[in-house]
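Form predicted on its own, single chain, as structure tokens, below.
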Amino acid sequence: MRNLILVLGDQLDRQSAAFDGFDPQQDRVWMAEVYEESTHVWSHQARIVLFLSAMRHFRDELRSRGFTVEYTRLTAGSLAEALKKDVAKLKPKSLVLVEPGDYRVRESLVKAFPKIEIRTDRHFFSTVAEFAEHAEGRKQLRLEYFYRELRRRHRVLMDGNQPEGGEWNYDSDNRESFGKQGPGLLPRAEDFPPDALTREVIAEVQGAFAQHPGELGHFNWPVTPEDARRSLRDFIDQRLPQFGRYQDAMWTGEPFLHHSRLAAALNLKLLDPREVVAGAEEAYRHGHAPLAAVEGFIRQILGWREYVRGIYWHFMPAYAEGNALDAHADLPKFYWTGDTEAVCLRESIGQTLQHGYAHHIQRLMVTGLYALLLGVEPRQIHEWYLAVYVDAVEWVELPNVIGMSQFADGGLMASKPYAATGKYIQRMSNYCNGCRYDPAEATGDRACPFTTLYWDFLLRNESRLRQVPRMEMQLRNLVRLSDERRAAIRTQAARLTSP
């Protein structure tokens, strides 16, 4: 054997580098499932059963195509313990490997054969390398320069030299509440029911992941390229058209609105992200959606996943370890069952229970905004959003937690952290019609957790804020609460933070 060609569970690419000169006389692939991929985290058994349903759809792809795939079903162990045991058995001259999505796993794979090829993974617009040379010298390292770059570079979105329409972004036109009248009529999700093999994958998870959190009855996720484009096809002709404009709403009941479900398959690189920024653009050259949407949409795609993915190799392995608020708290236990009174949290956590979805503003800010608040350790609501949602990479996930919503870079990411009290999620969603605590209240009965956690993590962490500039006017409101009124709301907050 020549090359013995290495596919994680997060590269099943059909364009990878990895099969750059793949001869099927000399060379093979291998793909394994171990354990550990499973139980670093406590892997939600929909996230379990995304993977490896479409690891074996794509074996079975290679091997249709006259490859021979040597691959392990589950294993126990490592990625790199399964991988000396067929190595010392097929003794390949060489192994070649696209960039892992994941630091630990790159570098236990390294670490146990130093002399392995890795190649640039293509599937992105940007290369790490391109990003180091975009974050030289640079005091600040925001999205917006980065993706301007990327606009221009890749010619998305433009008109000339200028930018569509004259603006670079349009959140103006976007992110509106749905109001009073609630949603109205949404298009119908479109359907991935299990064929054979994954409903086989979901039998051997509900037997060996039984004690891992999430449900496989509502499975309904792409698990091959073919059904990744019929995903991205729905959204364009059924979403898009009004994803910018309510893109930050939340509806009880509602989990997926006009969002596009797409992160998955991108992230698993069923799908190229290519294809999906060139058929939004369509969609606006052809008038189907507007330009706030399209753009907006784009710059979630060409902008933020490019610069996570280039803060995070940038940065690692010390950027995990981000705590500039000294947070401490331990994650909530109702995180993992989603027992709360809070309707906005229940419902946050439990379509995530069901799904292995919350779209990003459920995501930012009502889990997110919840564990800010309370001072939970940035590490441990981290390793629960890797756990519980089937599009967690660690690459994409970590800088959007670290950075993003926990503010644990000190601004790195972030001008300021996205603290606010239950009066935002009470605008932008119907989550507070039947609650029985009152976002404009922070103390007494009907106080709202988000309201007291707000004032109590200013007070908290006032002498850290005064060195952001953007938290000037919110500090501002501290001077005018009497002593009093400061004990009572650190009382209250006392009781959410006690175990």
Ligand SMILES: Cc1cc2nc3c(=O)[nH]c(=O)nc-3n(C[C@H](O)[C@H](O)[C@H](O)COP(=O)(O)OP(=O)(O)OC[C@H]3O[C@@H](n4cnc5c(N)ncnc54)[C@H](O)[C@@H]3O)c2cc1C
Contents of the next structure:
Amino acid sequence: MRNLILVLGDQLDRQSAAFDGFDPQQDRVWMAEVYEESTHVWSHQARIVLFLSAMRHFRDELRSRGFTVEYTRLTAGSLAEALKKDVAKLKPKSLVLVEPGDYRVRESLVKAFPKIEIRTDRHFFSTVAEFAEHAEGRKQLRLEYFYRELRRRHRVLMDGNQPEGGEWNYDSDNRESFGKQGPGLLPRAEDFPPDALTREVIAEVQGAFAQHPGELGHFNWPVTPEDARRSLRDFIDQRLPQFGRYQDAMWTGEPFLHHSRLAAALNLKLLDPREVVAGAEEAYRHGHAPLAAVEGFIRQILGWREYVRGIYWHFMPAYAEGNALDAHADLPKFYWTGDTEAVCLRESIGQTLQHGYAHHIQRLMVTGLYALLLGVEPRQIHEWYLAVYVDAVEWVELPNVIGMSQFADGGLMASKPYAATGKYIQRMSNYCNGCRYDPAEATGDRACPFTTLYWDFLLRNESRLRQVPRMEMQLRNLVRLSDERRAAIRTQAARLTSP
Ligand SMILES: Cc1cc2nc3c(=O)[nH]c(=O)nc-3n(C[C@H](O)[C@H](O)[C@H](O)COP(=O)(O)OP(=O)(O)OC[C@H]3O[C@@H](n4cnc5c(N)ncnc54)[C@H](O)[C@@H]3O)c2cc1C
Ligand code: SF4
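Output the structure of the form predicted in complex with the ligand; the preceding block shows the form predicted on its own.
Let us now look at the entire complex, which starts with that chain.
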């Protein structure tokens, strides 16, 4: 055998550079389901099913195209261990791999096989080297500048050399809540009921990972490129026009609202981000969706998605150790059960356990915010996010958690911590209406835990936050608190922080 081509669970891309020059007579594909990938964090059952089912579908598709695929079904140990066994048996002249999405996996494979050929991942608009060039000599790395570079380079939403509509960013149009009337009748999203192969995987996962968190009764994710494309079409036709406007809004019992649910398909590489961006831009050009919605959506894919990947590979492995706010509290147990009286947390965690999904503001301004304010050790909350979302792959999850949500990188990624009281959640959702707490109260029986912990967070971190210019206004309000008020907040907060 000439080349053994490794395809990992998040590399299910027919156009992958791994297949460049593939000769079915001399080369083979290698794929393996290993326990370590599902257990190194306590993975949600739906996340495990999604990866295994998509891998098996991809394997079958390759075989139908005449590729020989060496495929190992669920086996003990790590990828490197499984590969070692097969290399000893198959004796390929060389091993080929596209850049993995996880530093841990890359290190372990390179350590075990120092001569492995690692090819650039063409799935992304930008390369790791291009990001390094962008970062060179900059004191701060902000999304906006990288995003503009990519808009220009890839000619996305451009009018000559100017951004379409005259502005690069329409975020200020994209922060509406639903108001008292709620989201109204939402368009019914396309369904992806499990086929026979997925049902087989579900049964296996229910047996082998019975103790893992999450439910499988609602499994409804695309596991093939065809389904992923159908999901994209459905989003563009039905939800994109309202996406921007209600991007930050939340509503009880509505886990998906106008969001695309495309992250998992994108991250497994079932979907090409160019197709996603082009489809959205076309919807704007044909008058189907307004510019603010389309720009807002494209900024997530061409902007954030590319930018966080750049941050990840530029700063790993040290990035994962960030703990700039010196936070050491344990993750509350209710993150694994949703068993809490705080309605916003119960809803966000509940739907996470049901579907392996929560939208961005639920992740950032509910579960992430609570962990930030409570002072949870960044590694613990990182491992939770990596475990519970179907779209979680470390290159995208880690910067969003360590940088954006927990400010654990000391401001490398975000210009200030996303710290807020319960009033933010009240403004953006109806959660507080049904909650026994009051977002206006920081102390007393009805005190909202977010509001208590917000003030406690500022008090605990005051000297550190004084170094962050954009925190000035928030800290000014802190100065107005009397000593008695501060003491009362600290006492109330202590009840929340003690296990
Ligand atoms: C604490 C935290 C953890 C997160 N963990 C992950 C993760 O593990 N995997 C993941 O893909 N995203 C993660 N995100 C980003 C974002 O929340 C999800 O991409 C999004 O909620 C997925 O739902 P959707 O597909 O409906 O996205 P939509 O809201 O419809 O957005 C469209 C697409 O834009 C991309 N996108 C949006 N925001 C971001 C972002 N901040 N970074 C990178 N891409 C983005 C995604 O591909 C997404 O599918 C995280 C955000 C936070 C705050
Ligand atoms: S009152 Fe506080 S805890 Fe309750 S839903 Fe609102 S923000 Fe969440």
